[in-house]
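To begin, one chain is listed below as structure tokens, in the form predicted alone.
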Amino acid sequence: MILTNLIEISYKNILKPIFFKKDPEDVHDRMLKVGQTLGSVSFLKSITKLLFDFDHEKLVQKVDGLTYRNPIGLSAGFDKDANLIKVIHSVGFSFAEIGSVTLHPYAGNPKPRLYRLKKDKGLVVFYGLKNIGVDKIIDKIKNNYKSSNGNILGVSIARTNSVEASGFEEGIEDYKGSFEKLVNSDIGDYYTINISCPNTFYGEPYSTPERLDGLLTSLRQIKTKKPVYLKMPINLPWDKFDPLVETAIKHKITGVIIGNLNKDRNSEYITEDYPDDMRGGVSGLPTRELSNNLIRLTYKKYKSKITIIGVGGVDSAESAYEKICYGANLVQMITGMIFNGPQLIGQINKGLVDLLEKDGYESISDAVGSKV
């Protein structure tokens, strides 16, 4: 713990008012680069999972078939080519997804593409699906990750951020190369079908019941015996989002991630002003109760008949644990990271164990659903 505390406040104090001085994505794109290092080097790798990461086995679990030895994960988002798969697991993630992936490579939407509320402790994005495409991050996984008992890798799926695939139907075909492809190299532990990146000159437009209907219908043909997961969008209210869930259940998904950026502009959840050009929806802080409230909402109504992995505003032991306890079996996160460090990790999982400890609970899994 000593350790721990002496690398938050050295991020805290010293590296994150650095960081925040400078240009967002050319911060993220340097610490990409020290993670591919720390990756590529056993000592450091070994150096960095002693300082970072936390087992206990409280927070072992079950999913789908996969087991979880703890349940935060890195969202889809941060880690878009695969550069990470190397450390990942190290920095305590027990899972992380990879993307999103599309069948074509994208460079990504004009610059800039990131922008910080240091008041409402999110990020506005605007990457546009940017990503080197399936072909080449298949390739990656195969040079350089090996999976390990309690590790698992998902990989996200969207469709080409492009005119050649803007239409309904050549969108689908652009999600199924993709998905086939992924399938055929047996590449993931999981994969996500992402419906709800709002950072596209084409919207979403498969996120009503009958045209996601239609992608699902056609996703199916492609036989797999892993778990196919839904990201969803977090703006729509319970009797539009509703539907979709029922969608996903008739066609056999296996769970939903609730959800994505918040693309609000004017959401009660976002306090603080941004430049009128900086387009894109916002992460972090103002999706949390977005977020927990479609969780609720659909464990409530489903409990078993669906997974639910949450996503938005993690930050602590507590807020993953209140979305736990809402009905997520899994946690995904990235912006909290970004705002506390790289310990909120290996942090969150201590802190989970004492919540467990406190409420009475044997294991994770116990606590899921529990406030509802």
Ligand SMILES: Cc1cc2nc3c(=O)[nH]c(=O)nc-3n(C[C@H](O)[C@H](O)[C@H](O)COP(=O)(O)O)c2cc1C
Second form
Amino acid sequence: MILTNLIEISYKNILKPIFFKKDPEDVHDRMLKVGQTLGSVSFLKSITKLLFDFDHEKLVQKVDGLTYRNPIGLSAGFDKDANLIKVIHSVGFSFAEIGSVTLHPYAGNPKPRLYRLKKDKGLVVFYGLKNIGVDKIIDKIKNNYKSSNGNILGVSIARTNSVEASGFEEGIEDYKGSFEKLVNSDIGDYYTINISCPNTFYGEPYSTPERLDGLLTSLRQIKTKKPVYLKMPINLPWDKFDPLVETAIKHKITGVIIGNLNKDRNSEYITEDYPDDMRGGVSGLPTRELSNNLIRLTYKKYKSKITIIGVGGVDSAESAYEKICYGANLVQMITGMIFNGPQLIGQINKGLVDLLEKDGYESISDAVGSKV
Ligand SMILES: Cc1cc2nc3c(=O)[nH]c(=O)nc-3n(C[C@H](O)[C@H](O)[C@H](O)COP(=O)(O)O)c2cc1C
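What I would like now is the form predicted together with this ligand, since the data block earlier showed the form predicted alone; can you produce it?
Let us now look at the entire complex, which starts with that chain.
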């Protein structure tokens, strides 16, 4: 506890002021290298676990056949190329989503593609599905990842950000190609179909019920017993969002991840000015209310018919618990960790145990949907 507080104070007062003066993408890339080093040396990995990880029986949960030792996961986009797979669970996450991965590699949109909104506690993200491609990612996971009890690895799939994959049918074939390769090589404990990346030049063509139906009809031909989730957009009103959930249920999708970036620059939750030429969706606090509202409405209508993974603006035990009480079985995050430090994951898990005890719950599953 004292150690965790010390790490938090050091991060907020020493490291963060240094990091936040530098280019955000450079800092991100350096952090990936540090993480890779920590994961490659078993002594350093053990120290990392000792400093950051927190386990408690009340946090253990079985979701869609998989056992999670806590409900907190790393959201897609932080570890796009599976660089952190050896260390990510030692930092305290029970699960991590690699990617989004595409059939073909993509170097990413032109820079700048990451910008900090310090006041709004968010990031403007314009990577545009930068990744090394599904084949290399499969090899990396095969060669470097050992599964362990209570720790889960998901892989997020999107379609290649290229002219060749920009047509409706071509896009489906592209998704299908990655999905098939992952399923055939038995890589990943679950899969996510990302239909909500706001940063591709062809937009989000699969986020209408008819087009989503086309995509899922095709992906269903690839058989897997593993859970398959759908990563949802968060800027849709309920009457446009609900038909997407219905389409997902019709195609036996296991769950919805709610959700992706806030892509409405005029959103009431984005109050900070930033350069006009900085394009992209916004993460962090400006996503919190939008995602919470859709989580609550989805749970209210569908209860346990479909699993919900809540993402957006989680930066404390309270904000993670809020999503769980609105109906999320599991919670993911990125931006909260960047603004508060890597000790946050353990702090959230510890705080969740306190909140469960305060509310008289035996386990995290008892709290799911309790405020709906
Ligand atoms: C740098 C960065 C890159 C991202 N890339 C992806 C991605 O490739 N695929 C995806 O589904 N979501 C991506 N996201 C969205 C996150 O997974 C998450 O949905 C969003 O950031 C809200 O969570 P947060 O507020 O905890 O960051 C990215 C987010 C960030 C900050």
